[in-house]
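The chain that follows stands alone, in the form predicted alone, written as structure tokens.
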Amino acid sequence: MRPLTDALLVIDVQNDFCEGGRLAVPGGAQVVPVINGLITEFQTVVLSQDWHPEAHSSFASQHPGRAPMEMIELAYGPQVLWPDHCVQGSTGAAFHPDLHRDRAQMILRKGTNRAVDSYSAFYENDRTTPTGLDGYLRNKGITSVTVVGLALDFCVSYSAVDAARHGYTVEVLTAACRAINVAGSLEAAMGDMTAAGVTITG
């Protein structure tokens, strides 16, 4: 069992990010058994859940003439346009059915603001609006965070970098992650995490 000061942060292991989903990450479901094994090692487990209202501003369907995976500028900066995914209450937004959810002390829903996306479990994409996760972890006495889930090059990496910036010791286990890799996003994410002091292990 890991020390009480260690937490496992499981990012967005949801149906829409797994095979057959609206924004399927290649090999997404393969992380589930690996994460289930990790969950038994930690006494603090947090699950994040993408939870978008319909007609979210990050959906390509809301921008006539635009296609999924295109990049646009929104009020808060650059934003990838995604297929409609993880809509609140939908089957796609539900956690993968094989994920062991019962040991989680907290489920953090993000991306709930129609006007702003949220990759990181710590901040919305305006980079100033906190989700409350940092306060929760600090109140629990957490000093070290292990980050796993989907997708490595977006929500996992953003969460890991923000955790490091908040002063946590951060490890990303790539065996428990999968990436989308859009236009070099995986290479960029690995560089960002390394620069932030995140430990990346297989």
Contents of the next structure:
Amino acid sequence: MRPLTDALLVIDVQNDFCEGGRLAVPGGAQVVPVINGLITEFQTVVLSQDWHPEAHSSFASQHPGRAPMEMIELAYGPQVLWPDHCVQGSTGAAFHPDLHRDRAQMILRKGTNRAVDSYSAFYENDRTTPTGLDGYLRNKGITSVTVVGLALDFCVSYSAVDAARHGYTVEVLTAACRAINVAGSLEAAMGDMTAAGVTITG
Ligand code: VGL
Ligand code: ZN
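Next, report the structure of the form predicted in complex with pyrazine-2-carboxylic acid (VGL); the form predicted alone has already been given.
What follows is the entire complex, opening with the chain shown before.
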């Protein structure tokens, strides 16, 4: 069992990011048994859930003439346009049915502001609006976080980098992650995590 100061952060293991989902990450469901094993080792487990209102500004469907996976500029910077996904209350937004969610103390929903996307479990993509996760972890005396889930090159890496910036010791276990890899995003994410001092292990 890991010490009480370690938390497992399970990012967005939801139906829409798994095979058959609306933004399926290749091999997404393969992380589920690996993460179920990890969940037994940690005394603090946080699950995040991408949780968008219909008509979220990150959806290509909201931008006439634009297609999924194109980039645009929003008020807070560049934004990849996604297929509609993880709409609040939909089956796609639910956790993968095999994920052992019952041992989690905390479920954090993000991306609920229509105007701003939120990859990181700590901040919206404006990089200034906090979700409250830092306060939760700090208040419990957590000093080290292990980050796993979907997708490695978006929500996992953004969360890992923010955790490192907040002074946590951060480890990403790639065997429990899968990537989308659009326009060099995986290589960029690996560079960002390394630069932030995140330990990346296989
Ligand atoms: C994610 C793209 C859009 C993720 C969420 O969980 O990595 N990626 N929304
Ligand atoms: Zn999303």
